[in-house]
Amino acid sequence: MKKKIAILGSTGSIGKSLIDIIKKDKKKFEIVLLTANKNYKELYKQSKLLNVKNLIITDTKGYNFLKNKSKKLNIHSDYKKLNKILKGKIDYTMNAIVGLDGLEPTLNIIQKTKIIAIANKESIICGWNLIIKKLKKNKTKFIPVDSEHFSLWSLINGQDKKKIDKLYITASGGPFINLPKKKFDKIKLSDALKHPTWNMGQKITIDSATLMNKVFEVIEAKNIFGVPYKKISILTHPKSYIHAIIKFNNGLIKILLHDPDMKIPIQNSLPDIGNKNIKTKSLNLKILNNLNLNTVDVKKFPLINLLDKLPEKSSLYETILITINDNLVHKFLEKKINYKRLIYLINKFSKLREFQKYKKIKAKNVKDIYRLRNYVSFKMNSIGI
């Protein structure tokens, strides 16, 4: 029988390497809704290819083109009707939203699928109290998709988690692990987007390029694993081999690597076909042979330090975190501010007095964390940049 699938944001780059590696198997799985928040075209181009009947088109103009395109599918404008789309459990649901607009989603379709894999980060750190409540709740099962988070899950592959000692994530470092401090009051947007390894949206090669990214991996990690924030640690690793290790106390330790291909993690996190074999290359002894695994440079990479200053227990504080970065991210993209701006803006909107009371706040609905997100965004934008 066909394994049922919905995949939520299946127009941005994981929802194509997903469906890249469904089109394969076409006889195994039976795709029931495809999502998208603008891109109309490609997710019209998808629907044919894959014959999906369902989906849901966020953006007005998207869903009107797609309602008058063809009377033979279902078009939506949002995820409130998925009680109707989706009559029973389906097999497996990949949320791959971009920002905290997939929380929302996240949360409505838990209740309709066996499996979901997360792939939307913020969803995990901004609401991940209410994503585990709804989890326990339905029995459904999650796997994370971010590499390096699916590589610890697999390690850990359901131990204590009394029983681990130190979680380490490794971080590529971006464009600028080798240059020199000196010289990054001279960086240009073009540097920052001309990520080494990875093929990724210009949002997140931003933050790789300042290290944010690792700072919300942390996050999740405390997050997803129950483990406290001095027991998890960065590693810088310039060649993104090795993506997680795992010390355990009984001196066991565990390392996961793979090649630098999104496809890897994502494919294994599919029903029946995970342990189909995927054409990767040989093992790379030369990188092996010199791994040149460090710890973080934070007079480079100072936003690492915010860590240090986050509550343990999940609170509302993390919206206000995300929020920030997503904000100023943007302006940096549209060349509004530079690069050294950036990291200074981010650190002193995180500071700000009033922000800090939320770290003892937890959000009891979602509706607390989009109220907050929008508050936080006024409050930048009349204070000014």
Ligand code: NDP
Second form
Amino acid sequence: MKKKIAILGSTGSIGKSLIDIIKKDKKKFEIVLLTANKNYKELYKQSKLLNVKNLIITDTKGYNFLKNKSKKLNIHSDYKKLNKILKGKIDYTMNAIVGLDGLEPTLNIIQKTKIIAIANKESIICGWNLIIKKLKKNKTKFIPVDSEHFSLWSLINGQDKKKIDKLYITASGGPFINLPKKKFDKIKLSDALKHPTWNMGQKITIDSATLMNKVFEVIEAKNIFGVPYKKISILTHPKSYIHAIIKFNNGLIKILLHDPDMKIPIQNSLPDIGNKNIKTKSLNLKILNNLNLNTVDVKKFPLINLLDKLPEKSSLYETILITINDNLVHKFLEKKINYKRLIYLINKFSKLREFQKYKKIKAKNVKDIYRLRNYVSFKMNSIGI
Ligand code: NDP
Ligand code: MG
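Having displayed the form predicted alone, please output the structure of the form predicted in complex with the named molecule.
To see the whole picture, the full complex is given below, headed by that same chain.
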């Protein structure tokens, strides 16, 4: 029987990579749902290519366009009616939505899927306690898609977390790893968008340039694997060949490496797939003999210091951090602030006294998270940038 699959955020970088893999194996998969925010043209193209009847598009213009386009398609404007859209439990869902808006769809779809692969790191960072409850209740299997976490997950392979002595995730260091600190003032948006090893959506590309992405990934790792912050370290590794290292208590150290191509973790998260769908390169001895791993230069990348102030237990403060960064990265993408101000303001807002109390408060439901996000955005606007 064909595996039934839903792809949330199918028009983005991760979503398209998954479509690329699946379209080569149409006999094995039936796509039952695709979703997007604004890009109705791509969504419509994908629905025709893979014969998908159910589409969700949140933007009104896109919704109206698709609604008029075809009577045969079931078009929805939100994620509230997943119970009606999906009959029974499907086999696999990929959540590849960008941003905190991905959390509600994650929570809503867990009960309708046997496996949920989550690339949407904002869900994992802000709503992990809500996600884990739903996963347990619905016996849904979770697979992390972020490459470092997919590697850690593969290396741990269900072993008891007590056996872990230390987790390491790698950072390419982004486009500025070799730039002298005195030149950071001159960084332009176009420089920050030129990632040396990964090809990703714009938002995460900027987070990779500032290394805020690694702050988020350490939180992600702490949540997923249940190990304290002091046991998680970041290593810079410009070649992006190694993704994770684990030192176990028995002295064994395991390293996972693969080419810097998100299709590798994405394909390996799929149920029952052959390995013929993506081209892989042979072992790269040149890189292996020149791995070049280092600790992060926090003088160049001061946002890494934010990790020192995070609460050990998941809290609403993570929502604050995600929201501050999200708002400011968008201002940077719109060229309303420069790189230096981006870093300064992320630091400034995250240290705001009023926000610190949230380090001791846990989200009871998704509304708590969204309400706080709105408040933080309001507060940032009222203070001004
Ligand atoms: P993109 O920006 O390329 O794509 C995002 C997708 O989400 C698009 O389909 C977009 O639709 C949709 N979307 C955007 N806003 C909303 C919204 N408010 N509600 C519903 N859907 C929305 O992102 P990426 O593919 O780069 O990243 C997706 C997630 O995966 C992020 O959380 C990112 O951090 C994570 N990730 C990505 C990696 C990568 O290599 N790209 C690597 C590791 C993690 P539309 O096209 O219509 O705007
Ligand atoms: Mg990553």
